[in-house]
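Shown here is one chain on its own, the form predicted on its own, set out as structure tokens.
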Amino acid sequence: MNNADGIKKPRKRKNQISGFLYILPALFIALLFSYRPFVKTIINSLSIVNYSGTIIDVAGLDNFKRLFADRNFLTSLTNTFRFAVMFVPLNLLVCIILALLVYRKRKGTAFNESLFIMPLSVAMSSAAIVFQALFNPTIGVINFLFNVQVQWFNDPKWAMWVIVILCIWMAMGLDFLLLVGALRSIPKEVLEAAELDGSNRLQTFFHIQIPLISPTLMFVIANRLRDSMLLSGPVLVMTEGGPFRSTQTLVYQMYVEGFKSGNYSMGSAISVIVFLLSLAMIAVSFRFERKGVFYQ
């Protein structure tokens, strides 16, 4: 072994040393406040957890068994999966139309283009306090412009809806950035050849376009699949489960077990549920991708 080999070993070493230094400090912040705070969960979801947050007994999987045989409980399963099957279509088809809009460059694009992504600067609380003032059903803009006495937060049938609005403009402005920026990657020369060959418009954007950007499309429905499960803060601020638990999510149970009740048994058992149909719904999100994604 000559003299270069050996200098260069121990510089080796030293790189790889210091490599690892620098991502220490992000381990050490997700071990803190992902990976143990997970395992916890899961910990006390299998046990019986005192008012101090104390484990005094193993529960197995008898807390499982009790939230199912719990009605509040299947409310809030339903509410849930009511709320994705609502938001999640009606978000995708909402940022199609606007990236369509605005995706080839004419005059007045850029305003238009600042208008759809202003959502990005507004925290949900306060845009959930500006929706309840919209639908307020004495004072609210909505029923004065549309002429209706609804009761938005009043009626089972409504509650859920308004959140859903305010959900989709909350999302619009990074799902309707990713679109718009897919639907420009598209080389015009494709958009082109398809134009001379007879192509409409309606046949150029399902055979053409929705193929091409179905990456992105994919990203965005895993992303508000997941949102859809995570739900709370809407609810929290605007409804509170309400009414006759129409709103009540199972996130939002889970705070009402876990904060204000202090069953945090329950409440960790809820959280792992969540978890575990997040999974569940993104694992079948990536299983259609194999089918129906293109990368090419």
Second form
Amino acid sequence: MNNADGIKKPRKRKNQISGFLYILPALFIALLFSYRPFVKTIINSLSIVNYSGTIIDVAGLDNFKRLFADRNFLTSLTNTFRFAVMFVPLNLLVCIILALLVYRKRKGTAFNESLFIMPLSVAMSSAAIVFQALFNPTIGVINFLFNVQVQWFNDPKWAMWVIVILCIWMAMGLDFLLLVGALRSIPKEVLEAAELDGSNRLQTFFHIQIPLISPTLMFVIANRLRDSMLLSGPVLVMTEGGPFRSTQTLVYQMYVEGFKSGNYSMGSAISVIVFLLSLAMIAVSFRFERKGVFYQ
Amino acid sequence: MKRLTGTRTIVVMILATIFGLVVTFPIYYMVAGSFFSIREFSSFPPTIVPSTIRLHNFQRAINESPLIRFMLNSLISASVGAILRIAIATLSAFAFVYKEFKAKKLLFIVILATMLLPADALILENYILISRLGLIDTYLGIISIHLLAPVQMFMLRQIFKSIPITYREAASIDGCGDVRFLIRIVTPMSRSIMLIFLLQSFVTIWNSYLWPLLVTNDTTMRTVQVGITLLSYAENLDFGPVFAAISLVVLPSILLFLVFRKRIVEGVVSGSLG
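Switch from the form predicted on its own, shown above, to the form predicted in complex with the partner chain and output its structure.
Up next: the whole complex, starting with the chain shown before.
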């Protein structure tokens, strides 16, 4: 015993140091690119910062007061929520329909699935350019197909819809996979028992399938609400916030304030709001989950 | 589950196929459009099928823009980034399973919790840092914020935990050190998930847009996703060369996707649930 202890002790200390060395790169990057900027952004949002990123003075909550008095910011805030309200439910609906169509294995399901998840292989900026062409008011396929004359990118009523449709197209591959996986994991016996008890398809869907896949539903909703708070890419590529600021979102405004106007204090204040909102979305979803979700 | 029979199956199959075609139409249009002439792009009714297979647009995209250079930049940053990312995640996952050190649990949470800090909201400060370090227009700058993949670390830790501890004991008795144990035993045993993570990271970095847009100014350092949005053809409704460029960029990932479909599906699903 003594002997074993004697060997163990120096090895343990060596283990301590080498163990720490192994996680050092990850820890270093976490501190450098996540925690440091996080703290710095909060500090900047409470200060006056010059265009080279140096703090000149303390501002307290002035930046936030200015922000909430700013029409422009309120527009970004409303637009971001408007996007979330349009995107999240519609995306869920589309993905549930797709999942219901193929969750029972039959001939051709694998083929259909491949088609549904194909958009996952296209990057945002590529997809955005293709959608720009599809929705082009004069030469676009969409206006022709539906026989309409919508000025998609010049009409404040419609520009956000193009972004919503593009985002659904990009999101549905993953969400569809998650939902179809959840539907398939429901034991056959449960569905058969329901059928024997005379439950029709609709009843089975609302009273058995929906409750049983609710954890996945909540995951998808929480994730997409959070993504909505962070929307910027398609705005940058397709609309640059226009027309008439109708697609200007929070992260897009943060980008403009920070990089175009060199206004780091305001940019950081917006970052803090975005950060709080994205956390709030997750928190709300989890709270809701505790009440409404049925776990097996 | 009862197999669907008769007309209902047929209706479901038809519906699923119609939806599938609608979903993939933009991809088809992108590929078809790269063969369109300018006239075909501006025709009414819009052209759906190119009249001939002409490579004119591809030639223009390659000759008139630094497309090849863009692709090279993306290729370098995505592959180096993906390798560093898996290496960093593997090392820390390994330590969290096989090593004992102070504040292990806390440090694990510290690294994992970076998941909650959205990169896009931190981008201003990270940009200032990168520019102060003089890393604007460098590959390291492009890769930097992608180096940590907390979800991958978490998943790898779960997998390493499932390797029986007797392997570790047997290896130590045979005088096999940590590094050799990691390279010779742990890595081969988790090869398939690591491959998925490599692919996933590659695609993440290859597809990223906002960050490389910020940290590159020089045209020769632009990544492909940023580069294609800077091709000015689209303003003149001359989408042909842009579509050709996009097709060149997207086709490899579609092929990869079809070949590795099953694995990517597993990876995507498990990765996002991690």
